[in-house]
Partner chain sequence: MGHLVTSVAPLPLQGGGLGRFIDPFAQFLTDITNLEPVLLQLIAFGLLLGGVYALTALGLTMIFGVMDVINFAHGIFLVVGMYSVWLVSETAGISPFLGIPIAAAVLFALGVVVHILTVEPIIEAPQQNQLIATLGVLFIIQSAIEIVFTPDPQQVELSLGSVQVGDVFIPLGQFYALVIALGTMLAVRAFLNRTDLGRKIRGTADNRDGARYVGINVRRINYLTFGIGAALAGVAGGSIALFQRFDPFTGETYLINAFVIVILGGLGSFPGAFVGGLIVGMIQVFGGYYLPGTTAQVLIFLLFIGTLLVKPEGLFGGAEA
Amino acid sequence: MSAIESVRDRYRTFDDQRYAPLVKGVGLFGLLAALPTIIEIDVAGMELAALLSLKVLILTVIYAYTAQAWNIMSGYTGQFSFGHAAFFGVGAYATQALVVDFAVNPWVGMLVGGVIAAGYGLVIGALSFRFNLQGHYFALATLAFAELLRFVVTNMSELRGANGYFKPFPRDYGAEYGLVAFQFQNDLPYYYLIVGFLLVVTLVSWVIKNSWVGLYFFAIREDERAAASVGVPSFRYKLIGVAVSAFFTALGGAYWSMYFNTIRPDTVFALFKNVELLLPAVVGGPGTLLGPIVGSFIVTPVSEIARTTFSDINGLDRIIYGAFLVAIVIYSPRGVVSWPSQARALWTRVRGDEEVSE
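Which coordinates fit this single chain in the form predicted alone?
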């Protein structure tokens, strides 16, 4: 037995154990927690921080979080949403409106935004599923609802129209800097806070995926008619998927509104925001637990590096970034997380050919 086969057999033995998901999760989030320190390490006279700053790390984990939330609905149930910016913007605006206009603590505003977004998701889902919208038609319907909301918010003077909101100082609502105020004086606490958000939504995704709810979700995704024929109430469970996904996406919007200084309709409800929220899951592997996280650590740094490297020529960074994404989607439609299994299949085929030739 070769060394590679020995390692593979040991990994399979470990992977069959009940504690394997816990060990993998601890390892993954331990690595995420250590990243701010790792990027400061000097290797051969060069720090990784020169390419991957703490701000880029925060942005990367934000999109890993939102992609994980999108995955609960679109990756698990197969109902492809192209309008999650609606939920993201609702969370951002609800938090800021309650904080600025009513001096409500941002954590309370965040939960209120999550509930409103879940309700809006139920309305979208009920209207769409009642008329049996599927595939491209459902994606277009979600996009239309998102654009409708952006238009409404832009023209509402009560929500400050196109100018949006400026993040208030803690003293404006009677709190000091810190976790309760949801505001910090440097970026490091923000990083660990969004890693905590990602841990929560990943745990929820794992619980759903390994429960009978997840079984119903995947049955609907694979063949909705067959699932309905054996008693799966597809309408109800698709609504559950929409509501859970919308709730957690809105929490991501609330975090965004407390990290960045301003929110406007053309930023949190933007058309391209819909793409940014779902792209990590599509690139990493829709329907998988690890895909959104891996995908975000590929697409977000590449986008930021292209933006800073090719900023002299207008639009060149978007062209390079777009070509990179097209190449990944074409050559890896099941996502980046499928690469190890594809490599193993290729290795097995090569070894088989060698044995036949001998």
Contents of the next structure:
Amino acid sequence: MSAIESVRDRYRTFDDQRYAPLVKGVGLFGLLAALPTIIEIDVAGMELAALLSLKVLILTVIYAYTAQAWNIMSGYTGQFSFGHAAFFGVGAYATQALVVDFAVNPWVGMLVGGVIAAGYGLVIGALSFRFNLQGHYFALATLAFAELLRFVVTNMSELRGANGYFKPFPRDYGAEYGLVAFQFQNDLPYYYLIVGFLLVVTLVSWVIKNSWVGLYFFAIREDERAAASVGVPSFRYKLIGVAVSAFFTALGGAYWSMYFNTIRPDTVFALFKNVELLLPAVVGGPGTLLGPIVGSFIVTPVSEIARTTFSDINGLDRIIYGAFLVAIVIYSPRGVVSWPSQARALWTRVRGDEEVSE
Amino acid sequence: MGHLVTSVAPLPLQGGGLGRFIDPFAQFLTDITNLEPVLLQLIAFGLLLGGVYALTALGLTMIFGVMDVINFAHGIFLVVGMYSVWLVSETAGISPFLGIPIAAAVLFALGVVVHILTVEPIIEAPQQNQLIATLGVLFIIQSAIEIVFTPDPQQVELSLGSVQVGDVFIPLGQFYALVIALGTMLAVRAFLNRTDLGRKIRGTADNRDGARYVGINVRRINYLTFGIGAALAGVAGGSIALFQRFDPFTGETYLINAFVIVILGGLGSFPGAFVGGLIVGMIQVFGGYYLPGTTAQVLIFLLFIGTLLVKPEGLFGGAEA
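Could you please show the structure of the form predicted together with its partner chain, as a counterpart to the form predicted alone just displayed?
Below is the whole assembly, all chains and molecules, this chain first.
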């Protein structure tokens, strides 16, 4: 038995243990927590931080988070939402509007936004699923619901129309800097906060995936009619998926609005935002736990580094984005996380006869 | 035009309360009962815009109908058409009207290339894959245009002025665009109904597998359809360039409204695209006049969602295909 095989066997034994997901999760999130330190390590006179600033890391984890939230609905149940900007924007607007106009603590505003978004998700889902919209029609309907909000908010003077909100200084709503005020003086606490958000949504996602709810979700994704015929209440479970996903996406929007200070309808409800929210999951592997995180660490830094490196060529980052979209759906529709198993399958096929004789 | 601007001041954005929803409709009804001449002017504008909108939806509905692909790149195809006409008239000094067939040819080639590279490999994959792929094409072409021609708005130098018919002003740029739109629609209709290739395309739209069994080369039909759809976007974009300033991002609004029209009229239905275009054009013109800000677009989305839910096959679509 070669060394590679013994390592592989030992990994398999580890993978079968009940504590394996816990160990993997601790490892992954330990790595995420250590990243701000890692990028500052001086390797041969070069820091990774020169390329990958803390700001880029925060943005990356935000999109990992939103993609994880999108995944709960679209990755698991197969109902492809193209309108998650609706939920994202609701979270951002609820938080800012309550903070700025009513001096409500952002954490409260965030939960309010989450509940409103879940409600909006239920409306979208109830209408679409009741009328049995599928495929293209469902994608276009969700997009329309997002665009609808963009134009409604743009035309509402109560929500400051096209100008949007600007987060005031903390003294304006009577709180200090700190976790309670959702307000920090440098980026590092913001980073740990969004990693915490990601941890929560990943845990929720894991629990769903490993419960009968997840089983129902995947049954619906694979063959909805067959699932219904064995008694899966598909309408109700699709609604659960939409509501959970919308709730968490809205929290991401709330975080976005507190971190970036300003929000406008054209940024949080933008057509492009719908894509940014789902792309990491599609690149990484829809329906997997690790996919959205891995996908975001591939897509976001590349596009951000392109944006800053070629800042005199406006739009190059979008070319890279576009190339990603095309290449991924054509060459690897199951995402980056499927590459190891595909490579393994290829490897076994190459040495095919040896495997058979074992 | 002066009359149009001054007679009814559009409601200011800060007008609060329910009044801002009711007042415009009350105003609209009063104008109807008084037979205000402005209504005639608005109808004329609605027809002009609606015709062009119908043309923007034509290529989209064709690709949608034949291949069951949502082509997100359609919006940027329109923009390529605009820039082609502008480039032709700017650098070579050729008339913008002659630029339109050139734009169609450029877009046909681009459409075939895009199709072979991005859509054909995944034509049998789940539907959202083509959506994502064509969206990627949108980003690539859009940014390429932005890099080459800067994001600044461009304009085709063409001062056609306007004619007055009774109380109604008709801007000639938009009028010619409407004529081109109508002519193109009739030509496409004749092509689909009368020619052999057109019949094959319609047959493929009806039943892809059946088309394959009777010996139609479906692959070839696919890329020809995509090319023709893109060429139609070129004609539409070129006509829009006759009367409107444009930048690399102009396509987005047209794209979204073209989706609305396609769903409204029914997939693959040409009369549907025409009627849908007129409805959306009318809402935009009347809404732009009576409603504050861009509220008209809200109405268009509500109509879109309503149609999707109640009659997803569209006004002119038959039973579920």
